[in-house]
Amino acid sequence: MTVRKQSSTAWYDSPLYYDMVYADYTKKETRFIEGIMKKHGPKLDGPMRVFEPACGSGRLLESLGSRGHVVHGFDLNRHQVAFAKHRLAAKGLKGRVWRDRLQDFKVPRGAAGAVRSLRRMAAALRPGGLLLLGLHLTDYKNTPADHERWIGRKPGIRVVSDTWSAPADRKSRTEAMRTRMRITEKGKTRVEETLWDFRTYSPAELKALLAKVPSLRLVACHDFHYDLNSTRKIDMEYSDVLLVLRKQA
């Protein structure tokens, strides 16, 4: 077994295996996006126009594009961008995918990273357009170490992905993460490990962030079960939240 050197990008440098880990969510997420648009978005005479920042391997771009929607997206990782471009081209789907960073959007000076990103995404939306933002809330009083596992399979390939998170540091508002992908292919197994820090948000911190971008109004809050009929509040009743934000006219 060969262990690849640890890095902060290994998780993203292998788009095929990254894609396998999340493949089971694609259909559910696609239907949820369409349902949210019908419920909260403007009335459309034609297909949706979908713009996905940090689009990764392009699995949602492909899924939505295959259903007739107009899709565009960008990602920082060049391997993910190349993979996404190839998958759209292989299906004969139109859509622009390019390399870019959320932090580099043009917004007023002095804005913090998250505020800057939200303002730039708001500027890219038409009035009535929707921004779907998923994130994990942090309860600083109760942040035990955590572990999650996903398993993905394709003919001849098996990927076991394990992610561990350390207790959140309230002072720095970060959470140390480690993801290890154990990849078995052609009878050989190797391990790719990624180390990085996540920004943390308590319910109060998230509400304060949204208040700094008044052009986006919260119209619904769901969780990662993607159930249109089940809504949430921004509190610690459930840590995984999916915000539906509408661009104000």
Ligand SMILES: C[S@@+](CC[C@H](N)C(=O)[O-])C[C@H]1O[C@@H](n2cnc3c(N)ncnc32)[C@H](O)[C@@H]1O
Given for the second form:
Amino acid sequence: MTVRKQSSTAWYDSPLYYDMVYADYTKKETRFIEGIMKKHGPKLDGPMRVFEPACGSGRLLESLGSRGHVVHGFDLNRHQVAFAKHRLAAKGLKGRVWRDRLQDFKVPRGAAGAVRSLRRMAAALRPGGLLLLGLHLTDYKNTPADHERWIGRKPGIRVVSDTWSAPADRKSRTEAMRTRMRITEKGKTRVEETLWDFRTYSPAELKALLAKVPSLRLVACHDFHYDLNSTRKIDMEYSDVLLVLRKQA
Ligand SMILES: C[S@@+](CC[C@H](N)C(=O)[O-])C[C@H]1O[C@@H](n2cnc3c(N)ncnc32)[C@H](O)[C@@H]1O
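Switch from the form predicted on its own to the form predicted together with this ligand and give that structure.
Full assembly next; the chain just shown is listed first.
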């Protein structure tokens, strides 16, 4: 696979198709988030207050909002923000969605709550509040080129998403990726391609990052099967981890 060093956001410029590719997981993730909050979060009399940095198309904001929780979120991509705002409004949900960056976002009045962005997220949480952080861990000794495919369907639209990743580079701590979405709509097919470099974290690098933000304490590590009863260690036994971090008092 050849991957050009180039950054592009085409993948995120198409919220509807992005959303379709991930739609199958939304229900499971919603129940998981509720379960984690019940298990590890503060005792609540009323609904949860959910804040999702980099909320994308707002699929989780809508799903959680529809279940009575108060939701807010931001994203860098204006197409995703517009889509998320529209879908909340269409469902009559009041959540606030705005355009901002993980590196220096500001939480507007009325909204709840890498070292800099983790610290900002910690600052946005109240004591006892939880941050759920999902990421892919890298084993630099064993990073073969990889390919994954997801397929999403809606009446009249089919999206096939293929992602190829090149072996991770330990020195620059990056992994070059190429994602191609093949979208078939109204009998026509087009392809949207995105090239990007992802920051990589080995288990040790992730632990070092967490050590720099002691205001967030690791209370559980799960994986992307969203099983409340199955926890993991931060190691290479399983590479997709979902951390539950609690803001300290
Ligand atoms: C994989 S999507 C996840 C979206 C959403 N959390 C979900 O689960 O559907 C990642 C999102 O991060 C956003 N993003 C990437 N870099 C960002 C940054 N520096 N600041 C804010 N958002 C960013 C993208 O625009 C995209 O919508």
